[in-house]
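Presented below, as structure tokens, is a lone chain in the form predicted on its own.
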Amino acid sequence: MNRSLTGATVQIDLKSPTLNDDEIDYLRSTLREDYDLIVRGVELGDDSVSPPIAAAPTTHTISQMTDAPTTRDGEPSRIVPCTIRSGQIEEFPQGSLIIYGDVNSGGEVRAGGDIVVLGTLRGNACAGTNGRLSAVIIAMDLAPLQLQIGNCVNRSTTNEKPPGYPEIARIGPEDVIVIEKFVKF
């Protein structure tokens, strides 16, 4: 059994025919016990409304929202359960990439949005694809080819050891990328 989403949170949205509230609670318990998921929620919806995608991919989130969003909150966001190996191009110029594994050299990730790898970054990430100048890039080992973030590229001069922590990557003054110990949003 795969267990890449152990611990993870879900809300569950159901249509009509609903379940009672004793299927409910077989769910919730199912999830849990069988899969390791967390069940934030479930939302009793109306079948009189038609989903916006009727056969969406179970990878990332579709909102209904046509503008770009001006913050984090409530924009889309793509996971990728996999490392990118090299000659592997991931794009998703809608909103922020997670990356569950590696960017290997060679690999190249492309974002509207923020960019998180949850392993190392040696090859390529291109943040704020969409003219998002506030995007970042942050990897548990920051250790790119080329990182650019709207239109200010970075490349890598050095082979450092690396720091043993996360890093972001942000544009600082003066429209150049700068690289710091990540603590927090």
Given for the second form:
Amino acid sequence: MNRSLTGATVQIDLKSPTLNDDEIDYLRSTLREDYDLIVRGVELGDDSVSPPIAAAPTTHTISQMTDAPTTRDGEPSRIVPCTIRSGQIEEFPQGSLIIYGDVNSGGEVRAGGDIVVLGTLRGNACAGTNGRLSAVIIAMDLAPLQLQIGNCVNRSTTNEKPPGYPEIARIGPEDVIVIEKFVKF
Amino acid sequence: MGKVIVVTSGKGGVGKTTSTANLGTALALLGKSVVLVDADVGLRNLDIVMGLESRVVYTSMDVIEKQCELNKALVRDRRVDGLMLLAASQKNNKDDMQPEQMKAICDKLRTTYDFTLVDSPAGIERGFRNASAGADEAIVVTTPDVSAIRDADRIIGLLQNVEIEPINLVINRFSPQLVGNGSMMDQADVLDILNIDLIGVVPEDSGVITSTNRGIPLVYEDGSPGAQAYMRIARRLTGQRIPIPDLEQKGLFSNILNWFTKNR
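How about the form predicted in complex with the partner chain, since we already have the form predicted on its own?
Now the complete complex, all chains and molecules, led by this one.
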């Protein structure tokens, strides 16, 4: 579990009510005792929450972390004012990358910190290349071939169109990349 | 001073040579002076598509090796005035030519002809670099499928690196039926990915095969949808503003749906 999330307030969204009350209570107490997370609420059977791609082996996603990780402070970032096309690689090991455009299929962005794509991410993105597992990947439309955060790799398993709202990819529980609707940092 | 336009695609078989032949012929039919340059050294085809294969005596390689003057190497088209072809050597390969040499040829042609269309070979290596070396503008030809689009995307990146501008897109072999039943990407999807200006959409037309085999570019057949599309693109190249017609056939259901959303 990511240390920077310690003490955060979380909301548990269950895609389908596959957990009974006892199980939810267990989850709540485990999160508090083992991870110091305060559960604010539990939502049952909410289909509007998109499931993580490459399905995380859990039936829930933990979303809306309210405490921003502080490791971003003071880190340099680079703005790329154009689309990254097939065959092009944009690398910035020193910090975060912000792309004013798309990352097309066959293109690649790699950053030591976070990656923010103000367009459609269709290619490959690798955040936290220096091993920073709290790094995130955000895109207006997230439809990547592969995502990598630290040494954790996910590949797209569906050909579905992105949902039409911004999404964020981060390392979730059990060290798999989960994708959630992006609300705010 | 004329324009040098490279016609390229990245992927092979999407219709670069067909597009070059038809656009060149169409521009000549519109009264422009045009020279077509085959840059596919070693695998030349443009002479066949133009029906000029028996008339090729000298090639661009002979010009570079100073075996003949540039004007002497140009083959005059029989059917329309003001249309010339500079063939590629079939016995050399692409590494026998330097980008600077191609640029020198283009620079000379630019002073005489309104349009110099350079037919690029597939790929992103020397052949492509030779073809684009002397170009002011580019036409990227793609078909609406993911592999052609990824290659077109790569080519667009390379053209932007050498600051060739504008880069116009031709979507070739577009099938309204396949788009209608959802099995082909539509124009908007292609433009969303490639993000360059669309100069025309050429519908799938079986007449292309017969016209290639006969060596008569499709644009001579007025009625064919492919010919009309190429004529429209040629007019746009001359600066005329002609809207791109909506080739997409909407099904009855989506028409009804459109009607409801418009009148809501």
